[in-house]
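In structure tokens, one chain follows: the form predicted on its own.
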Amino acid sequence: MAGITRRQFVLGGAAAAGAVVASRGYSLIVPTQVASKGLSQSEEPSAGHPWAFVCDTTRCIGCGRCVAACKAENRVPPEPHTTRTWVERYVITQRGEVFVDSPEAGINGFSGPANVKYEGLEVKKTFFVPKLCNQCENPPCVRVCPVAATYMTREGVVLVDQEACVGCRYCIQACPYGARYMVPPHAEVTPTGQTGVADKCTWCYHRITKGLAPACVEACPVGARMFGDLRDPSDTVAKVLKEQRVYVLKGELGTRPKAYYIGLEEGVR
């Protein structure tokens, strides 16, 4: 094997990755299901540090400040397809048709009312849904990484060691939430200086481990994004999960996501 790098070996000999089937839909989580007591060990939030993220779709206004704040905080490349978090607009018609758009990942907001783009259709409802890494307790991206570049910290946060990443894209194929991307090979701005490697939302790990909120949470002008510690019963997120009806995306896949949603409508995927 002399003369070739680990990345060349993996890329040269790897077969196509088996993708996790990203079925559509969401699952209702009964508040008691996320309480830290009364659950089996396999169902409990991460033992190291049970952080949780809540997105309130009834509050989100699609302004895109969260996306801009994330890119600035984490040195994410400016291209729309390279984003750690994004916002989608859902348009539901009277006939039950569902249309989704996210121009430039929503960083510049959504110009014009939705019924202009879908002229001729009777629009029943429109709303915005923030998207980000779900920080799954059972993450498929960790299982498929051939070099352990994608790993879970002792606090239960899934990260990417970009110095170890070989750019095989297995984790991108495995993520059912579309939360990963490849850093462009010629990117001038990168999270760690590496290009041609996988990247994703970390819930601003460098901030939350210092007691700070993720950048997107701080930037949201309407409180549609919330981050908290489930060990603290007085924490806002802990109260939300205990008192309100919350949902997770694609809960039927068994990934046990730690990103919860308030007010999801039928058709969100």
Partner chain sequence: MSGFAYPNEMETQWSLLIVLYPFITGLVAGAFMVSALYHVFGITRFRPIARFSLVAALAFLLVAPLPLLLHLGRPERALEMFLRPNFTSAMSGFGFIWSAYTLLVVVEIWLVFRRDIVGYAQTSHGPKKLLYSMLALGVFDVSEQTLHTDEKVAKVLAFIGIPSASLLHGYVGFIFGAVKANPWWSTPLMPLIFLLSAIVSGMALLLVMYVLVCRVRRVAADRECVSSLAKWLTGFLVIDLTLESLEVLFMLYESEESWDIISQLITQKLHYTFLGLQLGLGSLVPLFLLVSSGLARLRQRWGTALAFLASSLVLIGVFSMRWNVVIGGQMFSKSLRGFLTYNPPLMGREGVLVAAALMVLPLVLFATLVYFIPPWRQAGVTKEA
Contents of the next structure:
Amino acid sequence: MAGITRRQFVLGGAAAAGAVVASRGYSLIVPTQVASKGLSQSEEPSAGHPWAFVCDTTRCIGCGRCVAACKAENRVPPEPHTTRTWVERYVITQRGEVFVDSPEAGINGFSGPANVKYEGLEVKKTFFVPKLCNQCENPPCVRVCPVAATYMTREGVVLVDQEACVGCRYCIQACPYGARYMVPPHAEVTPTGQTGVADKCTWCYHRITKGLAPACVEACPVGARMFGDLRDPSDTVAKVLKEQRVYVLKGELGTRPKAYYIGLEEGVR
Amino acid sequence: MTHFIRAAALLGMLVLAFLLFRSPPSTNLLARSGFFQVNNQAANEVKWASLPVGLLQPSTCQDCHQQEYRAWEKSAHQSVSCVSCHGPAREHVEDGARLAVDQSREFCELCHAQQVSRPSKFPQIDPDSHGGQTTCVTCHDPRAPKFGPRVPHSLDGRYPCEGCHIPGVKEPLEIPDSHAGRPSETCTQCHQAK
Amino acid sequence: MSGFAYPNEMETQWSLLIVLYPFITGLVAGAFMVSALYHVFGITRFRPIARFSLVAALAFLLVAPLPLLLHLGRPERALEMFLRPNFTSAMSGFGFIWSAYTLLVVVEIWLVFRRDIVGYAQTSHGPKKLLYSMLALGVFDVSEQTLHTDEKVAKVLAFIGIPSASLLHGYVGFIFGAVKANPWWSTPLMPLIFLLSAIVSGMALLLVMYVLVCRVRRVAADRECVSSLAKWLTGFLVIDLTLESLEVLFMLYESEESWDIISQLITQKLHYTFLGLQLGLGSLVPLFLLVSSGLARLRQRWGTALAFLASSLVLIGVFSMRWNVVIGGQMFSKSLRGFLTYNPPLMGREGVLVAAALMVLPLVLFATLVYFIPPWRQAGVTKEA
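Hand over the structure of the form predicted together with the partner chain; the form predicted on its own is what we had up.
Next comes the full complex, and the chain you just saw is listed first.
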């Protein structure tokens, strides 16, 4: 980016070093930071966080098109255990047992042998739950990053600077939702060309900043995934959040997710 | 006490070295050689935002495929974006790469195979009994999926008859038991094809 | 895998090397505490190992960053920890805390050994003389008055060193204890548990090393010192065991949503390493051995042997504790619905062989250090001290 100005350190001599630390200690310790205008800053300051995501579990059919679309759109490494989004199937029996599965992260749907698994159970209730990064308002992953490689944009999207990430994986441990993974060291398909670094769903930052819906939303055949701008009162998501009772995952942890769920059941986590 | 002064001087030099190490000439060098990245979130935001869009919207497809678009927007599949079946179309638009669409039964079954976890109102078929093992598109037009072919229908790509019309199976059209064992060649002697 | 886990959880992110890291820093913190007990609190019975423990602390301290470095996905960017730290992350403190602490230990060792260094500089020849002269910074003043000042400064440094050592290890506990996503880690007791187990492991390590080194040198281990060390070890072990039990007891009693999976973790997945090694063989058995040898007025040989055995068991127990925290915390899904497995590979950057090498390295460093500055000798004159 043009116009980057580095903070300049003014150093005294060896004798003055102690005084320098004392008087400028703070500025020497805070991260080397650059002040310049990003995408979000170039717009007028927005009130709060304008984007939100809604997953409707009463509509999801578990086809896995979202997972496939995400892998293609974002060059996510093809293995099932490196995924930015996935679909879970919940099966709750009359006896109150809860079974959950997500074969291959749901990319190939739920038909086939896995379907046989629950035969013979007295099913009381069963449904699909799409999962992705919740873009928490209070993100634990951002807090724990030792080098400030993962950060939140002004619009509230959490991104990873993969050119800075050291690959310590503290953020993966800190995410309560399992939304983060490490790009395998020898991966051929990578989101940004960087391997050995943390990656996660960006809500398709390159799409939403252009006014497009995230790839998974575009690919969902039944409208189970919705994305919208809360500043626009005519927006579907704004309406859903106004008119329907919605729930967030693991709300008790205080992460304040911005992905909301319709039709969530106790025990979904 | 000289040793304390010397030690302090050494310590001072160490601190100075550390400060120099953190100063721009050194960090610039480190950044150029890939050991360090300046904390520049704004620039990184722009990087993420400028990744290529792969999955296109139906409005883009409409530019060329108007007939298909008109059929699709009136059909039961109107909620299904073009790219959901045809795949991301960026390369197709940019350099005319062919878009291969999966026409297998398995692909349609991803959505339409009967499953207890699916909302009951969603159209689902029993893959074992519905339409034999013929591909779904033999009878269903993906851009007008709700109805099978108008009868009488052509035999193009639909031969032999018992691929779909299986004795004892209700859908798509049950054959009376008396017809059991009759080979396809004999069907058109009585039933007219288009 | 059994049950359900989020797809991204299939990979165990923090491997064997991350088990080693808190184990090694724990040994450092513990070893330093022993030297501080002598230098600051005047526990004179620790005199024979006061200098010994400082050198041991340094040897392990120098190795501490290596497992972390090897574990990073991008090791070449490690220096970013200094250049662009994010202070809301406990982990970002590592570089600064480690550097400051290393500096402190080096200066402390320099002050405590200065008289010897000057002595060697005056009596040796050739490159060795040059080395010692450089270490002495060219100042050969070892008058009573100067040494007295040295001693005072060393005492102050040791005093500062106690909170520093606590910080060095307490923050490691914080790294785990502050992860609210993980119910097996998330407890404010974690930093304390790490600290106490660090002290325990450091004392046990010193006892083991001291006895072994005396054996190699064919001298008798100081009886008072060993029995005193064993007593302190017993005390800290009791507190440590109490804290570790309290943690689980609270989880059991409160029986939150996560207890279901954690009780299974303890009884089905960690039953050998937690119940067997950490609590049983690594805590209760050595406690029994230490207490009974203290009560039973054994002959010196037997007393030392029992203390040695108990300390070795404690080391195994503390290592198991690190394993149970780091790996155990990743053996169940954050969905609380399933278990994952981790078997460290033999080869590779994060394999067993590398880990073994990292455990041997501090001993090699220790041997090198004592070659140049033997803690048991003074200024060229061989003397038990």
